[in-house]
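Let's start with one chain on its own, the form predicted alone, as structure tokens.
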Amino acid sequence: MSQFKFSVGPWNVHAGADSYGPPTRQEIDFDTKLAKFAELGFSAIQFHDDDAVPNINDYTEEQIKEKARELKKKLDKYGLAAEFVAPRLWMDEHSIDGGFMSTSAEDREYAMWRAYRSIDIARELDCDMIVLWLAREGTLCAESKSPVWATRQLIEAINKMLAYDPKIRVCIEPKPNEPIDRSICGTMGHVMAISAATIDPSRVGGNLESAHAILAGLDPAHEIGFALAMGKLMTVHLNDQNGIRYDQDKTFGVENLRAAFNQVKVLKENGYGSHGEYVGLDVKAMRTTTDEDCYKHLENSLKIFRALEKKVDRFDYDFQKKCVETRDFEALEMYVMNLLMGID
């Protein structure tokens, strides 16, 4: 019996537009795809604000909070959970330059406005935990902010979010650059330090994303293990990723199977999920994907993480044990990769 649930973010099945191209697949109305995810297994989903509430600019406070009940009717329709809401300051005229970390007085304002919706949102849907993607918050010119006072708006704007809520969690999302140049909170080293210095650190911690992890030169199952080991991994964004390039969410673990497989492992060895946590998918479907298989990418990541868990309840301990006391890692290496090939 498997220990994890799985979360989704409707933004993982869209129409396959990007930075090049224009849609290569049909809109999916936001109920059908409530629907479909009910039926491929997921148990909560992930949410943006405007996600939760379209057009959120437009509507009072009291409006958001009416419309995140009638969210809620239709997530309790399909049996689903809310896991997580997240501003979505990147795309709105005030973040151009940042949203906590902006120049602008007037833009940081709107910045804690959103974030103080989302918590607004979270309550309305029995969720605590806010996730900051800091997807703007850096620098596109390194002379154009100081780091030092950068950092500190951040630690700022999370104190106030920790203030509004006394029960709200705030989880960090780590990337080290993109769409910025440098970000100013890249690694998951970088949430413990901003954790520590905020007024409630047992209420901050971290979303790794496999991807970010790799796009920082690092190991998303170390990443993992430290945010672990430190009591901080609140939840996972579990995909994959062909290099230091741009952010591709690709499949979990066709890019890297053995990685993927330590990500898992750690995870299992760990008692992830003990504590109601999620394991969360943020993957995309290539643009070639036609409209018939658009949740095919993550059906696969559902399938691979399922297959790599029965790996893990395999893994002979006590010949990791062997080898580790001989230094024979040759041979505990060659034991991994047999048992990811289905060699006895």
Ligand code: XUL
Second form
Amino acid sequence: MSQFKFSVGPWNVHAGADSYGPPTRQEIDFDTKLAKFAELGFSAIQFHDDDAVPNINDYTEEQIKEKARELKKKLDKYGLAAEFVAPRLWMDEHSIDGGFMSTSAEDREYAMWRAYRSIDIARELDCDMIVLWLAREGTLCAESKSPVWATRQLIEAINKMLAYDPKIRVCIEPKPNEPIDRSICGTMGHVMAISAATIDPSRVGGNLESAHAILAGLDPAHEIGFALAMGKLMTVHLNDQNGIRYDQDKTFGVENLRAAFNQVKVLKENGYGSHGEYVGLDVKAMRTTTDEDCYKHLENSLKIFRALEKKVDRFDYDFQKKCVETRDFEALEMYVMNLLMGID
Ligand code: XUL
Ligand code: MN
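Alongside the form predicted alone that was just displayed, please also present the structure of the form predicted together with D-xylulose (XUL).
Shown next: the complete complex, the earlier chain at its head.
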């Protein structure tokens, strides 16, 4: 029996538009996605604040909570939990130059408003986690802001969130670049340092996305392991990425099966999920994918994860131990290759 439960965000099923071309598939409405996510075996949904409450700017704080309560009823109908709420601090005109570390005081205030509203929504959805993907937090022009000031702004914003709600946990999803040029919090190491500098480090952790680690030139399994060692891996965004180029959000495991195997292995060996953590996916269908196949990348990611979980179950730890004792890493490496290729 698998120890894992899976989560997904509504943006994982999208119409295929990119920076260079218009949509290639029909938009699918939110309720249809929810029903399909439940049918595919997902247990929880990841939300941006405006996935949960579209047009959030148009409502009062009370109206936003009311809308969130309506959404909760919908989730209950499908037996789905809410995993997290993430303030979307990159689409609004107030977030052109970032959110918490924007150079405009008015825009920083707007970013805090979105962060507080995300917390309000989370509480109504019976969830205690806010994810911060810090899309535009950094510089496009290196001399435009001080990295010292910007880092302190982030710590101050997180402290305000922790003070606003004594139960809320803040989970930073690091990414080294895109859409920003130089990010302020690019890796899990940065996240751990920020956590330690806040007023309650036990409530500040990380969300490791495989593609983001690869974009930083790092190994996703080691980034996961680092956060696990600190007791601060709050969730993951599994996917895949072909080297250092635009963020691809490919189906989990399709570019580097061995790296994917090691992500499943480190999660499984360390009892990930035993405190209610979900295995989150953050995957995108290709632009060429048809309407009929628009959930295939999710189905395939789940299939690959589960197949790799079986490989981890079969992993021969006695043989590994022997190889380590004799330092026969050639044999250990070939053993892993054979395991993955299905050669006994
Ligand atoms: C962007 C990314 C986001 C976050 C959620 O690279 O991964 O989708 O996961 O805001
Ligand atoms: Mn992500």
